[in-house]
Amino acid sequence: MTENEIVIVGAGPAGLMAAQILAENGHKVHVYEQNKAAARKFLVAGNGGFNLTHSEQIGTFLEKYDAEEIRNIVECFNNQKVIDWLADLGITTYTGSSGKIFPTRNFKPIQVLKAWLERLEMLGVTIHYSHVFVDFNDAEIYFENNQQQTAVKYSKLILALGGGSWKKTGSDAKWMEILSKKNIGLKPLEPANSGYNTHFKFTTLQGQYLKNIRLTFQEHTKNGELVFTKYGIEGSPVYYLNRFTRPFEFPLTLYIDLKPNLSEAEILGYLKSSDRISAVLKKQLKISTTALNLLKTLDKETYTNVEILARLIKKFPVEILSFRPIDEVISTAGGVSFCELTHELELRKYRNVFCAGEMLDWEAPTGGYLLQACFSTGFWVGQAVSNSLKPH
């Protein structure tokens, strides 16, 4: 048997954190990693652009995240300090034309990575690999390694352990029957951001993009670009507006608004301007090829009648049947509901136990928002942590 003071279970954004404020803080940190090397959700995210925080001011931006909890810990540490730590690391970043914040071209997701584990280096902090989460009590944790069972004493833990989404990087939400058996309230793991099933299988515009459009689902609204896949629909407006459909059943009607920045009344005007309607459409209106051919998925009743026409490009419904499997997802909602955590994050039932991360029940779409929040209760907790070890 070992004994730590603080053991940390984890290597991801939140658990590194965590380590990162308690190291400075002094403390001696181990940090329990399941797989043979850090952070491998992290960089795998990287792979389809590395943005790390968005640009926004920080009202709008917290109205991304759909838990109170989750919007006042992003507010203490908010986007412009993830920038300022960022450049502490020596990882310069610039703002994209979207807002998102992104690593100057000279730094790759694995560049980052490694200037932030040579800091916690530095710091003391010792990164154990390859050790199984397995079970918890109040003074112990155990973990598998090399296929033997090992406990570690603690006297404060931080359980940073991911959400259900993409397996293959170990997140793979084992912790939730571990927590479930000790009744600790969990809401059941769900996809987010997530493409959606439809009922109409758009296999002639398979892999075309839907750009500069707004997508609805009743008042809720998102700018963007869509792409039409084998199954269904995925893009940045589908992911925004998966929170508001989550409370409802299938199957639902999304909106597509194919001119955002004309009227039905504008473009009913160019429609009756000649009998002409895919050179106007073209022509006039500059549909994009891509449009064009989503309206002409509608039969030729409904294409030839102008007044409709108009209408659906303004309004072109989408009916969704499900979203897509938890594994393939970007991200999950549900996990430890905050009513079983105090305003620390430490767990009620478990005193000197904290979670943090993507294993908390909040929820965000793409853009910078899931990584922040990520680093947000990192550092929540690992200030909570290092504040109770003071001297009182």
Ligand SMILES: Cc1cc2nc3c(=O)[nH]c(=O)nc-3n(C[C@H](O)[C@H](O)[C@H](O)COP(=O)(O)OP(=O)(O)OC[C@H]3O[C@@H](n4cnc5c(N)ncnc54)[C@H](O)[C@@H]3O)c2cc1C
The other form holds:
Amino acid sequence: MTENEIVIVGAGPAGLMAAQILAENGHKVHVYEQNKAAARKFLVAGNGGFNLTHSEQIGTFLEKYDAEEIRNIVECFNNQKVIDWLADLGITTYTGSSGKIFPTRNFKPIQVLKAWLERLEMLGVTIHYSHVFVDFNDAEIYFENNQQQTAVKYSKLILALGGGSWKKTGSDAKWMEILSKKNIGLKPLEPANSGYNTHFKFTTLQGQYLKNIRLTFQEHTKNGELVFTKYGIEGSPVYYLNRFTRPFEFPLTLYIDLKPNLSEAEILGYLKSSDRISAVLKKQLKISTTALNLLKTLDKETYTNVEILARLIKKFPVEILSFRPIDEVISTAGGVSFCELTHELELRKYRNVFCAGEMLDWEAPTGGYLLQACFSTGFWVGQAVSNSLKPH
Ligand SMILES: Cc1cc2nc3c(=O)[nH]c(=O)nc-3n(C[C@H](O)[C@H](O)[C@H](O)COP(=O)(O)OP(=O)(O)OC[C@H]3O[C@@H](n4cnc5c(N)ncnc54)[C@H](O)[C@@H]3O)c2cc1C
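Now show me the form predicted in complex with the named molecule, since the one above was the form predicted alone.
Now the complete complex, all chains and molecules, led by this one.
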């Protein structure tokens, strides 16, 4: 048995950040990871544009999180601190047109990870790969490695095991069973940053984008780009609304505003100016081809009634039936309830055991907010553990 270590389980962004903070404070850290390599999901996130945080002002930035506890932690290790931390690793960043922060184009995701792992190695952090966490008690943690069980005696334990989507990256959420057997309160994992299955299948529109639209559910609205798929809709305004539709029973209705900058009266004015509806839509209202195709899914009677058409351009209903399957979505909501944790993110039932990252019960839209909160909670528990080890 290995003696009295600071143990971190999960070599994702949250676990690696906690390791860095502890190592920088002079502690020997052992990270255990079930995969043969670190941060697989981090690399997957890099496939579609490596959006590490967002440049938004901190006030509106924090509103993106549903949990007060996470807001406080993100405020402490904020977006500027993420940029500074990357710069310290030698990774330069730039702000994209939407305010998202990316590494400059000369840095591929794998290079960002490599720079980070090299820094951790330099700081003396040891990563043990192919170790599957299977259980723990208040003194030991148990791993399976090559069909053998290993016990590690810990002084402090940080669990950073991720959410429950994209299982092939290692985030399989098997920890839910381990923690629930110990009566630790968990909120069930649910799809977040998910597309919706829709009632009407927009078969003729598959793969087409609606740009500069506004999507609304009740009083919640988000501008952006929406894409039609074979099952329904995807896109950043869709992901933003996930959190607000979650408490309700499906089916629900979302509304697309195809012309957010014009009022219904203005649109009606244009439509009344000519009998050639499609020409007015295209030439005067500058409705995009996709938006026009969407309007053409209406029956002829509706399409030719300018009053109804103007109303529908501002409020096109889309009935949503469900989220997409959990394994294919970007992140998950739910996880370890904050009432189970102290201010330091230490489990109340297991002192010396801390939790960080997506496994905690919070959610946020894509756009850098997810990784930001993983970095921030990793920082937070790293500091908390380090402080708890200081001689009093
Ligand atoms: C397709 C996609 C695109 C994304 N794009 C973005 C984006 O652009 N911006 C953004 O902010 N976020 C994005 N994300 C989300 C972001 O990648 C995650 O929120 C983040 O990686 C979570 O970090 P984490 O450290 O909490 O967990 P993870 O990254 O999931 O890491 C957890 C680690 O724990 C290990 N582990 C789990 N169980 C065990 C066990 N029993 N034993 C040992 N090890 C275990 C796993 O193997 C894994 O390595 C994206 C995600 C996906 C899937």
